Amino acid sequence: MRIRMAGATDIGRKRKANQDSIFYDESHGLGVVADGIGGRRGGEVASSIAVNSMKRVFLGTESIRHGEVNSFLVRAIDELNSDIIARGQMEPDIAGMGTTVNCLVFVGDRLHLAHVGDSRTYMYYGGHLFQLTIDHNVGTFSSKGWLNPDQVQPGAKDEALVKALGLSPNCEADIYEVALKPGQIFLSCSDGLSGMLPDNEIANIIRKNYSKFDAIPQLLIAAANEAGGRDNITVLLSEVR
């Protein structure tokens, strides 16, 4: 299988710096998308470190086998984490600084795809596009009945994060492996696009542009930006040829 990649970041209408980073390299097949906590100092400190750290470890990985993919992605993890707790502690200014991340890593017939947060990757094929992460925050939690009512703050929306890199020593990432076939679309995005526009726009966004696949994180950014852009809105599409 061959991947085409193709990504975009913008500040959006209402925020004053951009905390999102974002990193694709088609030829060895990795992207990685990150979302800083915004309300936090350093959210974009956060997720630079995110992507960069992963950049530096993926591409200084001499090898990897199919089958120590998802191992390498929960210690590439630990690792992300660890480096941005250590910054927070070099700096205490931007301490508690947090990040989401969601990356994937494209191997002969598979995607293996490590979440953590409430940035999302879908996949579009055959005209509808499926979630395939789960947002770690507390309105997904709770309704799910993973959040006890007594262990959600007073207060707390249903957006804030349950999960993110950089909030404690442990952060678990959600692992997933997705069969590759050709003319699927991956679609990885912080909440800055999820957030302002329903699944049925985005799917009919990639739908009437499918030939002009360059241009589609352009054209969903200022869907977004129209729609009000709230945040910072960060997309990425890998596609399966």
Contents of the next structure:
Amino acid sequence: MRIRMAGATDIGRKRKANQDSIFYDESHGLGVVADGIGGRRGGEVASSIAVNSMKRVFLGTESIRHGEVNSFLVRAIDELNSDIIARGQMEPDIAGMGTTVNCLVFVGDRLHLAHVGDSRTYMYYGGHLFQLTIDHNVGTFSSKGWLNPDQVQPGAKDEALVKALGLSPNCEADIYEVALKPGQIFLSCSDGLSGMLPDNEIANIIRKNYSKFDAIPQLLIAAANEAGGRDNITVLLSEVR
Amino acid sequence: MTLERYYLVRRDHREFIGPMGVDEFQQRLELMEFGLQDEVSGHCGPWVVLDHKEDLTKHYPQIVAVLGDSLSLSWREATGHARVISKQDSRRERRKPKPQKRIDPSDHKGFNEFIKEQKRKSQRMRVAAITIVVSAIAIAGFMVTRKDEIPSSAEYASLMTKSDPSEFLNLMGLKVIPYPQKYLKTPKHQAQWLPLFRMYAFYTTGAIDGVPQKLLRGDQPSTAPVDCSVENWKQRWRESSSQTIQFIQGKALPRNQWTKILSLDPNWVRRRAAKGWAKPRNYFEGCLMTASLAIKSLGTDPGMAADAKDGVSPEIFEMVSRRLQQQLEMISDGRVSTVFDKGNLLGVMSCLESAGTLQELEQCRVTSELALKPVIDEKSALGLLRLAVMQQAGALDPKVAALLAGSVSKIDVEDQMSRLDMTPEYRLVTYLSTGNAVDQSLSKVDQEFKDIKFR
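Right, the form predicted alone is done; let's see the coordinates for the form predicted together with its partner chain.
Then the entire complex follows, led off by the chain already shown.
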């Protein structure tokens, strides 16, 4: 299987800074999208630590056996989390910063996906779009009965995150595995995209521009901006060929 | 052009199967690649658990049709819904007025036919009656079996407390462990069943088919071992036995999974009973249990004898096995039943960790060429801390107090070898060494670290 990747990030129309970070390297089969939280500078720092640390940890590892990818991701996410907390402790003005992360590792005929927060990864296949990740926010957790009302702060919005890197020393990522098929496209994005465009609109844009793979990230960003661009928008596409 | 509908299945909350059309879905279901406890999603649709018939009917009627054909029995068992429908149908069928057959008594042939028909009817009635009785017995048997098949977590929890775990392990292995998807389906299920799964795992192989290590492990510090299965311990031993032996012999301080677990302070583990764990009390005790199983297995593995050229002699296996046993005894009872061999680092560590008096503690110190001074110093300081905690209320024994004051620099907020958090221990040593009474120091630390139990 070969993987082709394309990605882009955009400040959006309302924000003064871009707190999203993205990294992808199709030759190593690694893609990372992070959406920072916690003040203007804190968010930027947190998401960039997440992306850079993952890149460092992954590219610094000589080789990972197929059966070890998931445990590697657990360790790597722990390390990212510790790095963000440690940086916050060193610089009080950015203490409390956090970030979401979606990390895609392609090994052999499988995708290993680590997910924390409300950035999403979708799978597009044959005109169909499936959301693979579960949003780690109050709305989703409450609707699934995973949060008791007494665990939710009064007035907490549905979009409030219940999990993000940097917020607690113990941060458990969701780890998923997907068997790859040629024709699949994985779309990882910050909530600046998924919060502005309904899923079927995202699917339509991919379907209509399927042959112009490299242009799709910018087209999705443009559509999110057209719909209001309330947040930073980051899009990473990974196509299985 | 109409697109074929594709569906994606999420198995065990961690693996995706598909996307696939309905036919493939049916085939893979029949091959049991996934089951009713798993979830399905369609294009831009929500994830729905396959046995939630109502939601499934609302979102994915095509899937309902497939399941209705191939798994209608399961649904009847699960909801009783289909059975009710069929009962109503048969009642309606019975109520339907049937056309009367007119019999002419003069027509012998017709009359004989009528008698024969009546006989056949009564025969059919008898067969039906027998069938009903047999079915009733079968259903009763089935209900009893089903009741037996769905044990409550409380029943198992009571078995956990028995000193002999074999009954618990047998029953769990038979009735619960083969169905992790069913018992660990949601966080609510996990809250009930995960401690039981963990006990089963760490008393056996440290792993359960269908249960991710991540779930068994739970939230742990990043410095905790990632995988404590017996197989993983064996693999790590094979990879690092020469380093580990150097450590045991006091020649070097390599940090690998084995040296870390062997230097793990059992008092540290004992103080940290974790939520979601019962037996073992936390992940670290579980890791010690599986490491102990692994080393016993390696020590009796004829293949490992060939490795003796690498220095892995039976004595080393015996030493490591004894050390792990002593760590586990300390966690369980607070004392050690076997003797220490102070000629090696492992014996010295056990001695320092379990000393009950200052005299015992002082006798553990070795002046031989053990090169691991920082580790020994740390263990000595923690040994003094243990003596202080064991002391009744009041001012600290002046000799212990003086030694402890001199030991503050020997410990840190992280353990030397494993890098595990020792802030509570560090804080307590600091309070005690600055002249605070034992009870006062303990109450301060208790307030600060509510989950840590020093006494």
